[in-house]
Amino acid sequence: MSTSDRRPVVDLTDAEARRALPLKWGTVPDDVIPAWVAEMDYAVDPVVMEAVQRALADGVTGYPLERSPELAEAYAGWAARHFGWAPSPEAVRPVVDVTAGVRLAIDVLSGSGGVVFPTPGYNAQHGLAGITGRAEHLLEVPESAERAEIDLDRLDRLFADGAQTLILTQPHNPWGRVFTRAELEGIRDVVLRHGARVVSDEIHAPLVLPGAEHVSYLAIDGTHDHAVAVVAASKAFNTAGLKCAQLVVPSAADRERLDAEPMSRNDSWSPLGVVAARTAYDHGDPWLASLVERLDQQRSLLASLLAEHLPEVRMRPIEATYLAWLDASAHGHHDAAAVALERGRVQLSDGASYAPGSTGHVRLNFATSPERLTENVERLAKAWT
């Protein structure tokens, strides 16, 4: 897509961000820069915003349809354009959000054995195993590893010991990793060997940065009988509050099981969320191209700022998302996030919530203006050194 065809990304001012992002910005004092929860400090794509405003003006505030063929077709078309692979529209089901979709899939489709959860892992999904009545098996990635990878031998042992489901987050939060086709094929082989299941959280797929390529787990041969993917436009288009994600279920037998569940099993998504998602999938490419370009620039800026101000802080290469997993343990702070807030007035996500027992690690959100990102790192340097 040529630059002239794109819609620009617009930075929110501090005042605009406090109004638009009440959790991220509204829960911190005025002298604190929030760089924690995964929301972007950018105005919503105007095309998406206009569609939602039109729907609201039309009074679209009632219950959503149980099925949304237009949404399913929009996602399938979007996936085909961006990934070269797409599910059949009949495989797509709406859900309220991605974490609820992961929970629903485990509840209905997984065996009673344990759930494997690679760590560091998305903190909101810690505990899903227990909520669904299953044991949680943490699959730790050593902090010393240069490249965050899933240990297939360890995964094999966990399945052999009774686990039956893998929560696969890819692209990964907070690693920033994009798994290769070969890596996904290796995971598939282990899963097939044990008759296990995979629930693939692919919400960050639109945010793969230059140099990497997203491959859906469902695009791998031999996965459709044991896997589902949970996807959404909400992370890339900053519309999480509108509440609409999609569960991609390629197996007809699995769809029958899900469709037979009572309504109370699947929390109700929003009709405005459906409007936002359809518009993003059908008309959001020009804005998304600008966003990916901006995030690529921010990724480079963050690396240069760390090299200049915090050379002892370790950051693995970021292949996707706008979230950086930082190891600040060289500076000797057990709780680097607390020190960053107290001394630097920067709100980060504490690494221990992603990897229990982790010390000195934080997650930093760099989806902001270059000026804010620069000030964030300069403040962190004063706080940690």
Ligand SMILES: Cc1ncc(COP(=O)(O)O)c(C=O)c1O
Second form
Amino acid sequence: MSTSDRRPVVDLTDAEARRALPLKWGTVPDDVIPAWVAEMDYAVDPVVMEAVQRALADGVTGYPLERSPELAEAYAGWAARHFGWAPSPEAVRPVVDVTAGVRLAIDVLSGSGGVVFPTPGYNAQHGLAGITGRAEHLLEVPESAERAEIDLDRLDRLFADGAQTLILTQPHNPWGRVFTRAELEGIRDVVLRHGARVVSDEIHAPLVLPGAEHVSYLAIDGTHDHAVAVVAASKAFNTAGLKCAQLVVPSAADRERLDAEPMSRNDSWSPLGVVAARTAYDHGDPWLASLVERLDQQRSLLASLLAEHLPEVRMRPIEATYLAWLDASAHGHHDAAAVALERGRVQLSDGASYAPGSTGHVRLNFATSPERLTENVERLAKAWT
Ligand SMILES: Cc1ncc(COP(=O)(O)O)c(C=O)c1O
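Can you give me the structure for the form predicted together with this ligand, which would complement the form predicted on its own we have just seen?
Now the complete complex, all chains and molecules, led by this one.
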């Protein structure tokens, strides 16, 4: 897309961010820079915002459609344009958010055996297995690993020992990894060997940065009878509070099982979320292109700031997302996030909430202005060294 066709990314001021993002900004004291929750300090794409405002002005506050064919078409069109693979619109169902979609898929489609959750892994999904009444099996990526990968032998053993579902996060938060087609095929082979299932959380797919390419797990041959993907526009377009994600269910038999569930299983998405998602999918490309360019710049800036101010901090390569996984253990702080907050007045996410038992790790959200990111790293350097 040529630069002249794009819509720019607009930074929020501190006051605007405090109003717009009550959790990320509203829960920290005024002298703290929030770099934790995965929301961006950018104004929502004006085209998405106008569509939501128009819908509200039209009084669109009633129950949304149960199936929302336009939303399904919009997602399928978007996926075809961006990933070169798309589900049939038939396969797309609305859900309230991605985490609820992951849970719904496990509840209804998975066997009662345990759920494999690679760690470090998205903190709000730790414990999800337990909520569905299943055991959680953590599959750790060792900190020493040069490249964060799913250990297929270990996955094989966990399935052999009775686990029946893998929660795949593709692209991965907080590893920043985009799994390659070959890696996904390796995972598929293990899953097929055991008749297991995969729930692929692909919320970060729109946020793949230059150098990497998103391949949906569902784009891999032989996955449709055992996998679903949970997708959303909400992470890339900063509309998490509007509540609408999508469950992609390629198997007709799986759809039948889901559709036969009582309505109360899945009826909570919002009509404004549907408007935001449809508009983002149909008309958001000119804004998303600017966003990806900005995040690419922020990724480079972060690398150079760390090299200058915190050369002993190890950062995993970032192929997607705006979340950096940092190993600050060289500085000797057991709880690096607490030290960052107390001494540096920067709110990071504590690594232990992604990888139970880990020490010295944090997740830093770099979807902010270059000035705030610079200030963040300078403050961290003062706090940790
Ligand atoms: C991997 C992953 N899945 C799901 C979510 C949350 O999505 P939702 O708010 O739609 O549940 C996040 C939020 O950052 C995430 O990183």
